[in-house]
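Just one chain follows, in the form predicted alone, and it is written as structure tokens.
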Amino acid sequence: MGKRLLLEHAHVESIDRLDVYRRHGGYAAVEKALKSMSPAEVVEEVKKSGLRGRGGAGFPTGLKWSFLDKKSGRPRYLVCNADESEPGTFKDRYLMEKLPHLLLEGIIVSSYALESHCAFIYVRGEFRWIIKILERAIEEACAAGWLGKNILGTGFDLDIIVHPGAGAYICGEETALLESLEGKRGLPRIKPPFPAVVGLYGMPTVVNNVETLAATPWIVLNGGDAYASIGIGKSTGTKLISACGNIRKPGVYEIELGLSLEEFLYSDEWCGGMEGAYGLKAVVPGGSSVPILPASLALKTASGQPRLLSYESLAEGGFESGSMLGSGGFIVYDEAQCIVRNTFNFARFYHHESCGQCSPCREGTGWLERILHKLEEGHGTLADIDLLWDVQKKIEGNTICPLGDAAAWPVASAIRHFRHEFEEHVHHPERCLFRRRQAAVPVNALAEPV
């Protein structure tokens, strides 16, 4: 098994407690950063590491930090995006539940780098038990002098505030999150201006994902070059993958980027292969918002190279024959699964979660859901398949935030790679209804992570 930079101590009993976390090296990065490094030096190490945002977009973290407005002298904020609502993704939940102090340490180090004295953790509203875990960890850290005024006698002050969301997927988008954090309805903002200039309360703000911030303590302790030596190419370091679906060993895995998808899927170290008698039909490699890959393109790229779990390899071929690493929600379909039914489930989710601000998304997601439901129930026509294709094209790229794209891409890729299955729903609906399983792939399996 490869390096484990985040989950090395995840199975240590009571690691969520400060004293146990400290015995395993916890908060050493805070000591190093605050006592022997300048904020600019921390930013430089993160830049050298090549760490990319682990929430889905994959934007270079150090570069994002460097955009923060530091000339105006206005207060700066760091916001941790813990609104993990992507179907198929549950790795941030595990990090916060098992290693809350690792997240706090990452926030302290990152806030110091950004010269921010107030940070927020915006938590998905359904994570009620995790909110209690985080608040207890913050109390422990404050009592021990790791948070609050004059941390370690260095003159650096920091407060961390946990803010529960109200269960809206759209608030995972950073500007909608900021609107919600300000007490407004969670509607995405038009950009520019970007949060680095005009963010929370109109102040310069950086929004980073849980996993992204949790990676910074290792980088501070070991150096950006050491982190960059792990992984492959521009996909540096490790990545948490939430694996679920028709596999023997669902759970959360920490992989070195560059691991082949085939090895990850079939090796006993990872997913353990397919569950049951059916073979592999398709993979959604990065959460419900990315294009689906049929088995032939999941294991090898269109050029015949092994498909790797990296930003570049998964994207090879564009959306014609590739996908995205996204949030790392790895959903596996076996040959018994119905692509139309599962695509309908995703479309229903995105229709429900659309904020309604943009008409292509507000109307288009509902249209996608209705047409897919019609096909799934055996009442569709060949013209409906063409209509689906036309509607998703009119949504993609025409909305303020990426939710419209997230709704369109799964539909487009499903039709592109499995049009024959859509046509079978038209010509032989009785076969599809007979084969239909009682439930679709369990995309939010709460299996014990590995």
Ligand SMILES: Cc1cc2nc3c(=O)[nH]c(=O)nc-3n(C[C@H](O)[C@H](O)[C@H](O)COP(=O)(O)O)c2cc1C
Contents of the next structure:
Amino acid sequence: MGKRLLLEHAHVESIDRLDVYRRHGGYAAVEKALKSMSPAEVVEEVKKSGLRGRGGAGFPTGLKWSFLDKKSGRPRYLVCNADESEPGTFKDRYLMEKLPHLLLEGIIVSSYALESHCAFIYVRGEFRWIIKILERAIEEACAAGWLGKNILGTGFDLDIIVHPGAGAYICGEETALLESLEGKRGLPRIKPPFPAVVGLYGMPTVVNNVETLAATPWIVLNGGDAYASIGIGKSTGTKLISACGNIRKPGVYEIELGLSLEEFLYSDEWCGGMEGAYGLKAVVPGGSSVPILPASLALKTASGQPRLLSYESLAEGGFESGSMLGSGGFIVYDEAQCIVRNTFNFARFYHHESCGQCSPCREGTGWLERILHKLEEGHGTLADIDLLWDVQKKIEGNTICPLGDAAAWPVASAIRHFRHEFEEHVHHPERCLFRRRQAAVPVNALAEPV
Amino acid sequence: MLAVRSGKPVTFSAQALEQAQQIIRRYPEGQKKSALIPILHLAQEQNGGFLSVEAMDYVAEMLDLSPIEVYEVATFYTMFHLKPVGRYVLEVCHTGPCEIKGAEWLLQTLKSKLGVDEGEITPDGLFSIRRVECLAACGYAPMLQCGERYYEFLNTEEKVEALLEHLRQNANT
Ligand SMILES: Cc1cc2nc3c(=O)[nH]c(=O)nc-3n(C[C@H](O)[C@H](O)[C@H](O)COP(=O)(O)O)c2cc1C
Ligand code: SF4
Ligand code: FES
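Based on the form predicted alone presented above, generate the structure block for the form predicted in complex with this ligand.
Let us now look at the entire complex, which starts with that chain.
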């Protein structure tokens, strides 16, 4: 384990500068693609690689690209999704901060493959310093002829525009993102039509996550087959995992897909185990939207197999006993954490972030927050737990965009696996771990990051 | 959320005007509206940290939009402040991963050190405190954003005190 396709040079000093990046082999993929491959050949390699979208849904990237309408001859856009707002997820930020040119290189080869001449990077507005890093990298690349008109004399033109958001989780959803980029509120669109046909400014558009695009230079240079030989089964390549919660070494790690969750959590190479004296209670393996797994199901699947960090293994058991890889936001809870409180916290998040277009989501997330608040405050009844279950069921699958599901799943899985904690909050609210800890110790003083 | 009419006209500095033109130029022909969010950020900066009705109307005129098109965007996004704020807005993330690392403690500590509640401004006009959702710093919690920067691992009173002192010093220079 320990293959690094993305972060290999992340620790090189000043690797965010073009000359240093070039000295470490940077932009070789642009040279190779533009000078010796056709756009269709690049798409073909990405298809062969088995690369799947790293933004959360895991959709095969090559396949998505092949849906793009090239025939009508209308302008085509590539939009890089750098909105990174899923709680638990902080990997794209790391990648852009350390390796802005890797992202640019990925955008150039991907735009070439898509025959697009204008690409946008939609960055969450709070990342002010990252916007500056990206803009400086773009200036450097333009000045050196890697961007702009007639790149490397091949006749291929490309502009990259960095566009800031302004604080709205929903703008990570690709159609809300496009609305936002057009200068409107971030209201998700009804699909179909999909962005590949009607996207930005009504034109054919591909939206891809930062990490997805950053994986393409390696694929161009080494071939899709080489990429597909890394990882496990249909989970090819490497994945960035942002690890947080009660672990010794929070941070961003690149893993080969298929690494066992147990090794990732306890090995010193990665999370370094639990931070304090308490054992493992639960893991949310893919950002706040995915189902929570109690310790036993986090380490092993229901059939007793070791749980692996791969799309398939994490999903094994469906919603009964599995979860999802999602965005790679890996949140670890120790036994001193309160599941009811955490579920309330996430419900509050989704309620706050609902765009309000569909009533099941707009109203339902409010109900979830209020019922959970009541339970958390110690005023709940057993009937409230059932009501909570009913409300989340009514949201799931009944909305325009997946935010509704994302609000429902954490609640459903928390009740499924931790019903006893909800009941405890009805009978003995004073025992709530969150409350007791808040009162006793202000906060765990932690070691600095590694 | 009600916006505030400040009674003061908004003017962009020459440099900000030039920046605004640059922003508008980078979008494709006929897609000037795309410049709205970046220009609202600029307007907020130019207007002492918040968007008054006057500031929004000014932006509407600049981009040939009707005022309502600007209001509906300004009210949708949490980074836009529709009421006056302190010079330094301390935006504390209170979402799950930060909460388990003491986000509530950080909020309480700030409130008691500054003597104001969330949404209020300290009498010297320097600080206001706000809760925000996940800022993609979950591994470095508890944390807050202030202006262009993130301040992370704010897990002791000393660190919080040092940060406030640093900002006060900044304000004087
Ligand atoms: C509510 C919601 C929030 C999302 N947030 C993000 C995000 O912050 N970053 C991201 O890349 N994708 C996010 N997505 C997924 C995008 O809609 C889209 O699937 C993704 O950008 C596609 O890129 P990929 O195929 O490379 O993963 C979000 C989806 C939903 C429903
Ligand atoms: S599911 Fe929620 S966030 Fe998505 S479109 Fe409907 S109301 Fe908006
Ligand atoms: S939860 Fe606070 S930064 Fe993500």
